[in-house]
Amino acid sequence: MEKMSRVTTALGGSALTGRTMHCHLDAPANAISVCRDAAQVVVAGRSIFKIYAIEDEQFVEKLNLRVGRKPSLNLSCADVVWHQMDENLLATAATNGVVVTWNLGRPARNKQDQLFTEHKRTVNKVCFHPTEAHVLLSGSQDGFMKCFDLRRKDSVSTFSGQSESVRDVQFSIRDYFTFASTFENGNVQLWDIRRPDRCERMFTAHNGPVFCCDWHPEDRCGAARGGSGRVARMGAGEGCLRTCTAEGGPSPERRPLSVSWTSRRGWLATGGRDKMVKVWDVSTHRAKEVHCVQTIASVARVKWRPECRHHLATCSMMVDHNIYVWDVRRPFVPAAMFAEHRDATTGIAWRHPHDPSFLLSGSKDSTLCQHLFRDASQPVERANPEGLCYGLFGDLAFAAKESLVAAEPGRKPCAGDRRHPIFFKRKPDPAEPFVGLASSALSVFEMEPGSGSMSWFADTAERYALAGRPLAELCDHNARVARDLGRNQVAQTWTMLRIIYCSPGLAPATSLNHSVGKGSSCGLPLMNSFNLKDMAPGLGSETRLDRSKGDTRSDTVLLDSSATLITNEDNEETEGSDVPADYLLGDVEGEDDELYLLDAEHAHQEEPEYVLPQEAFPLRHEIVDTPPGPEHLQDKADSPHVSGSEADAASLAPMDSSFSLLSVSHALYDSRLPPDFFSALVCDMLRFYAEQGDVQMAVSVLIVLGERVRKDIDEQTQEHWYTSYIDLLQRFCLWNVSNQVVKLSTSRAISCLNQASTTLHVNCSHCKRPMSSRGWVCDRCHRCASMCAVCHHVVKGLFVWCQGCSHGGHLQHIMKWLEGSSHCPAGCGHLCEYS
């Protein structure tokens, strides 16, 4: 590794010197710990347990604690800790559930001292008491924590966290009896070692397992200003009182005038699988989150930086191999980053509790590193000082470099700005650690009052009908709602959806594959076609209308009563013709796409139809030439299977005084396009609304149309639309509409949102004790808790009760009672409120 700068730190007569360096280990490390004088470090893992001396230029191996002929699981370490009062005392947590202590002062080669085998599963963490040399605490995968006195063979107390796994335990630095424990269910518990029966406090810290915790190292101190002109500094931990003379002369009175406290004694940092580091103030009655740092991976270790009030170091369990030092006041950009490791970092420790310059780390890449803080990279130097963000009500904030803003002294707002922007800069903080690294000026463009109103969104959500009616009624209703709110485009969209999916006489999709003649590529549904060879002989000698003289006739070619128009090969437009006619479409021999019209006055007389003679034997019934057609094709004149004079007589019916149209076939298909033809267009419409930000329209149409369109949109896109719409509904407190959308959704990821388990805590209305989940009979007073306070009968149906006094009864009885009185019907005097 490249040799870097050297640092010397004076610590009360001694000095820490060193540089950024690393050494290769024999196996991956799981944990590290530093001795009291910061001169040695112990590295432990499944296949390694060694002590290294920290010299100026390198790490030097001093002792290998894995001795013995046979390998033992007691040496497979998940954690290691070096006592800060006794430099010869070590403790390890084994993967087989054994807690082992090691005495480095023993003259024998094997330094193992004691074994505690009370845990049933892997021990995740061990911790020494900061002031008691013989007190050791352990947390195991079996959900128990045990406190050991090293002068005894067994544990002195056992703590049950009521959880499946304990991930970390840490004694408080300043509070003698308190320790914190973290669990895989996301809870953090504070215990008093004198009371193993129950924890003092419990709170949910993370959404998922909490892997680590660390108490803030600073003490609680305060300053009292007295009338004597002196300022007294008081340390609560040591109970000391130091005085110093302040400006001003002495005062006749010597009583304190004011006291100010700066408390970080109760700060506890926790890290979890939710990629967050949270700082909790547990000195108050309820744990309060004071800071939250967002990382990019699960947090495996967290350690406060010495002598830096707001700095802490973190490392990840996987994915991210770097070590970060965060300023909790800037939770999104780390203050420093160490990128020496090539695999997950498993252990970090500051070399000395009063030196913020040296950080030690062990990793799965089988390396032990010492990091010098001044050699760390600072990501804030590469941060982009420009940004753009929209506010909830349409305000626009834009941050840019000061040089860009200062370069335009006469800058005026753009034409699209509704008002002059506000330029302001945050006042510099003297204690800010990143001053001058990334500075920018902020411009805010505010919306005009009332222009960003979202009342239409709430009104639409509450008035829309999404289910419970026929599709046509749903579309009409939603169109009226949109039209009433002035959203004409949305209203027209609902109307078009009704026309597409709800009009009668839908055509099957198979009718879209016909073509019009040889020169047409139109995919419209057409009539049945046939060849002129198949017609009766009389039809072939009809007069052909002359088309060679250039006069443009307006021969109308109609598919049905909807008057669909086409043009022939000679570009003769038939649009606007008043002459009703049918098509003669077929594989015609002769000129392409010629249409024949018959003039009734000049039609040739038909030749007699040739009829076969009767058979030699009598027929039992009359032979019918053509079987009857379907009900809608009963008219023989419209059937292509009729022959002879019947077909001619039906075909040559005059259309007006001069023309008659040859009818050759009935339209076998309806000319309307099927809804499937518009599926791609409807899907594009939904994506258009979603891209424009109107996810409400996209989700509403998705629910109303159901399977008609849902199959054409991928599941991930639907889930994204649903999630966005539900989030907007909850922002506007439209809980009922949100629940309805979740209920009507067919996406598994969305439909399970309102199926999460709900815990209901019920107290007995007589003895006020919590009720068990086995029934409505109290375990203590053996009385039924579901007794109606009005009729004094057992409630066997819907039960309602006041959350303040626990009294209640039948819903109808309570509602009737509240019409005349707001006091509890049980006579307890409570002013009951029901939601």
Given for the second form:
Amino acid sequence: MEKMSRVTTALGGSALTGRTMHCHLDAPANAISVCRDAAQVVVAGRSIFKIYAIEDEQFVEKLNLRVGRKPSLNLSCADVVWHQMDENLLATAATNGVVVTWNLGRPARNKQDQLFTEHKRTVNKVCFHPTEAHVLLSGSQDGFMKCFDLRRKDSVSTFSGQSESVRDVQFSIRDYFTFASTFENGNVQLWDIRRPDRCERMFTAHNGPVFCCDWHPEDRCGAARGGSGRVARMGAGEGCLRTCTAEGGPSPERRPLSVSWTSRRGWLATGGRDKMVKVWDVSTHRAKEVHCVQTIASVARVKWRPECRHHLATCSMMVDHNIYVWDVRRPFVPAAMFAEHRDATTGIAWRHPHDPSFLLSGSKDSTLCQHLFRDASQPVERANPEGLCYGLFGDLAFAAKESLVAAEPGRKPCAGDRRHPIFFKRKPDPAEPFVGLASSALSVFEMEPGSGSMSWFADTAERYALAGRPLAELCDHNARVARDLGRNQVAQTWTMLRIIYCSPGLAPATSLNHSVGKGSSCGLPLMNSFNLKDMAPGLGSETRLDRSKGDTRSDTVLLDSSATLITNEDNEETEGSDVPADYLLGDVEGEDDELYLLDAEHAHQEEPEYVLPQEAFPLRHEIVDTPPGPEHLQDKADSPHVSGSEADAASLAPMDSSFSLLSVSHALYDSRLPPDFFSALVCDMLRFYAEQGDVQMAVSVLIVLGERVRKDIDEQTQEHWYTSYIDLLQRFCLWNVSNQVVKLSTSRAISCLNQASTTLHVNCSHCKRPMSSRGWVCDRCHRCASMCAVCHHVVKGLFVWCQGCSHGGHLQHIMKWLEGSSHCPAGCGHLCEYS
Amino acid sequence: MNRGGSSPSAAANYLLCTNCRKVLRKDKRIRVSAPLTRGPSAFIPEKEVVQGNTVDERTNFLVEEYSTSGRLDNITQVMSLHTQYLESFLRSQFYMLRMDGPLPLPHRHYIAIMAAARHQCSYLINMHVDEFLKTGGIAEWLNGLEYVPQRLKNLNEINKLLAHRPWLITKEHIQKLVKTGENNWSLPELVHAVVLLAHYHALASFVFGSGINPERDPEISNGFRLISVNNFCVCDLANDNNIENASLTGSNFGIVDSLSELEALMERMKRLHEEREDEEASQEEMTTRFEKEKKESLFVVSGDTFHSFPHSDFEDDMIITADVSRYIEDPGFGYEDFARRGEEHLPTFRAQDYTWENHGFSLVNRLYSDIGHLLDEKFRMVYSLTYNTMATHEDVDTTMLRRALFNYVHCMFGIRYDDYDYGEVNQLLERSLKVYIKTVTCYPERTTKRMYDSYWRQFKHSEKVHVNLLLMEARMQAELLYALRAITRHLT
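Next block, the form predicted in complex with its partner chain, ref. the form predicted alone:
Once more the chain from above appears, this time first in line as the rest of the complex follows.
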């Protein structure tokens, strides 16, 4: 019978014709339905109920079914449906709960046929049986579904969903007796029309109301055409698409690689308020979600596209007025989009059950539209076909059209690419009309081991010394750390900082014109020498000057035994000479191991060869900066002691001889530069590092230099650096370092980080109740909770305990005890360990 | 605060109804003794509320979890008669006040103050003045609207309309607020604000409807708190709340009266239930019934001569609550009946064309994510909440009654359900109840204990609180529907 109907309604050789067009209705439409001849459409709404003929160029109003003087609520339609077997039969659902059938064959003006007033609340949906001429189903807000036989005056059977509000009912196209109903609470029920007592199956499909459902129209033979092998391949392709678009890592909801569908006869699409369209396979024992499309607004209607197995059209009742046609296997980008309506689309219908190119729609904006598929806009075309994403561990995944990737020859040798690119290929499906499903390639790039790792960061953070030692030592230490980790630029920066801020007292023990030979042999003594000589730990030259002023006025203050080689005259002379460059950097990047030692003259000669950036090391500074007059003299007087006066040249041997080296020559007068002379420079340097992303350097230098530069960088920037650095440290679980940084910071906003949540709650060890007032006496059981196992006194401060036997006591006592014994002091026999 | 004895200031803390005032004027010697109202509500005997409370661990847990002030306030105490509902209420309230949202925290509280001020609800105002300051609001703003940024001031119009005549809100109002400019509102912000406004208008209804007492321990006065004006006339409260209410103990004729009243109601419900099947009213009839109900709501209040405030009297009261008015503009603007005689016909809001479930939810959730789910749950909860009891009777299906209450409120705001027979309202809701509903939803500040007591005398207090919850949520939904519809229209 069904086959016959198909034959009669088939296009009969002549395809449908028409164009994209629309016509204005008098009132907003709530629903539309197409006659089986595909030439007429009925539009129903609160105050409209008309039949339009679809002609090639326009819609023509054929019949107004809304007759009678007084508008009745029975005519306020929530839904309308045209029988697919009988072109004279229509049914409407009214907002007041009445179901009306209409017979167009009636000779009278009023075509109203029957009136069923059995529902107590609004009827949301009516549905004719696809093959049976007299069976009508309705679903209402009151939670009931009723089945009517049009030959009788009242319902044949009533189905109770045991829930508020039925939103949609649909007869299965395949199973004669089955229908699906969807509910406001998110459930979908499958019923056998012969068994009104309870539903066959129920499953929760959506979060929130399920507004609509639609059975897949494809019949059994159609399904047989689709082989399962092809499907499996598509599944794989889908997975690829997923991983590319999903953020980070493999998507947890990755599609199963093989979807076995021997038939789509049990496929049911549901759309809900949760903005999803889901496709369920209900043919198996348990309803299984096979596809899920995420839309941007709640889904009001869903309709499978005829002749296209995986396509369905959706529209929304709110916010979004467009109609989308989705390929369910490609759930992220709609295959086609119709954007004609200016208000919410309320009804959609494919014009003919075997023609995929004509879609009709009615809308709240009071228009009826016919959309032609070829006129649809295809968002895919505007989509960016490449995807790029970073993984958690620095891996980079890149997906693009295969053609695009293949065309690029240099893909393979890409430096960091250790894995071979993974290709997911999708064989073109000849039956598939959607050509957009091109194959794409996914490449995953791994970071080169080490290069992406941040171990240097953690190492540096842990090994840097930030306080507690003289500045010079700190700088040197940090320089060494940096060099050890192969970060030469940073190392040099530290060295330079040392020279800038503490060179006077720290110049190496080599005298002028002494050249330090190559090799690492000089490295160690060099260090030693300034360690020994360091006399004013942690103080800048300023303070040293001050002190010396107070101490003695002597021209030559020789606080250091080895610092005697240069006299004042020398000093003066040197100053008088216009040696321009004070520092010279050797070429650093691992070209040679040579160590340049340059004295002032040498530097002078060499100058043209070692051109330094002007802004980094200003040349003729002494003229501007050296104060004249008595202060000048005073300076000179002080300088020997400060600088150790013997050292014009600071030379640093690289710790790692395979790497570059730095050689600095500095003239004696340098020490007389005001210490803040460089601060602008240093600040620039810090900003540079911070901008490079190395906030560690910025903060470390800031802390080490302390007052010397702090005032030159505004509070906010400092705070910003501090917070980013602390944040980073905490991500690396470097709690101690982060705490140290917080402690050392001078910014109030930062140091108060340590003040937050400092309370530690203790429970009594006897009664297990929290101890509120004091930490050592329990208010409830009046016992001292924490006794030292060694001295048997109450521990009021630091309490250290063994995590194995939970005995403990004063930190000092336990430490001492465990030095002598490995057993627990409490005598419990546990072998405690203190680390 | 309420225990001031006979000090004149204590008396001044209560509004005086016209009647009492007359008496007072006549007889100066009468000493108005301030009533002893203990407990969270002036209407409900303390033990009714507390009883349920001490047992309830759940409530305490909820308060800890969701209360912004961190303590069990009187509203929560009264609501805790319905713990199920309380949870969804507190969750949604907490979400709009404290969780991620487009508006800064102090603004949210200020908007709450503005909303509560429309109904002179000093209880809510005080509560949020504290919270406002606690969340870092600028104290100066509390001096009144002139001190707040223009942007917040712009909310005034919509606040006023929402509170009293939500059907007047049009997309033009929305456009005015969101149009680009210095003080414009973004849509998410606006939706957040609208939700807050509707919530606090409705909550004000609940506060007055349940006679919520001022908090016992007002924290150190920060100068911005209002004098706790209890809007109940002393004569209402004169019957001590500690002793059982006369009508409830039933020492007099009341018992017979109310018993039969209850029986009659049950009888009517039953009949309606049966009738449904056979008698079917014509369409015209249905429409007229709605219109009739709408019209009738006009006269509902005027019958209560004793306690209705003639306009002039009400303005006198304004003086007392003058400090409230600094948060509002146009204080004279009040509820006006939707169906006014001789006015241009306002189109009825067809519920089916813009429902909360289909449309309101989607819009609200889109612009202010997740609040939709919380509100949805709250509406559902209050609508389906039932213990299947009615006063002394058990196993009663109260769906019909709940629906009548809900739809009657919507009816007064001009929202019509096509599938509802408004004849039911007439059958189920007696006149005194209608008076109460109308007062609580439309001008809650005029609610009196007498009104509260006069309906459903046989019912338990917890059931009356349930009624209040229904009224509150129905009102909130009505306001939201109008506001959201306007926003939708603005969007399309």
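Remember, it's a predicted structure, so these values are computed and weren't measured experimentally. We call the rigid core the largest set of C-alpha positions that still match within 1.5 Å between the two forms. Numbering follows the first chain given and starts at 1.
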Exercise for the section: Tell me, please, whether between the two forms the C-alpha of residue 22 is shifted by 2 Å or more, with the rigid core used for superposition. Expected result: no
Practice task
Note yes or no: does the Cα of residue 47 move by 2 Å or more between the two forms after the core is superposed?
Solution key: no
Exercise for the section: Examine residue 696 after superposing the rigid core and state whether its CA is displaced by 2 Å or more between the two forms. Expected result: yes
Problem - Following rigid core superposition, Cα shift of residue 386 between the two forms in Å - result: 2.7
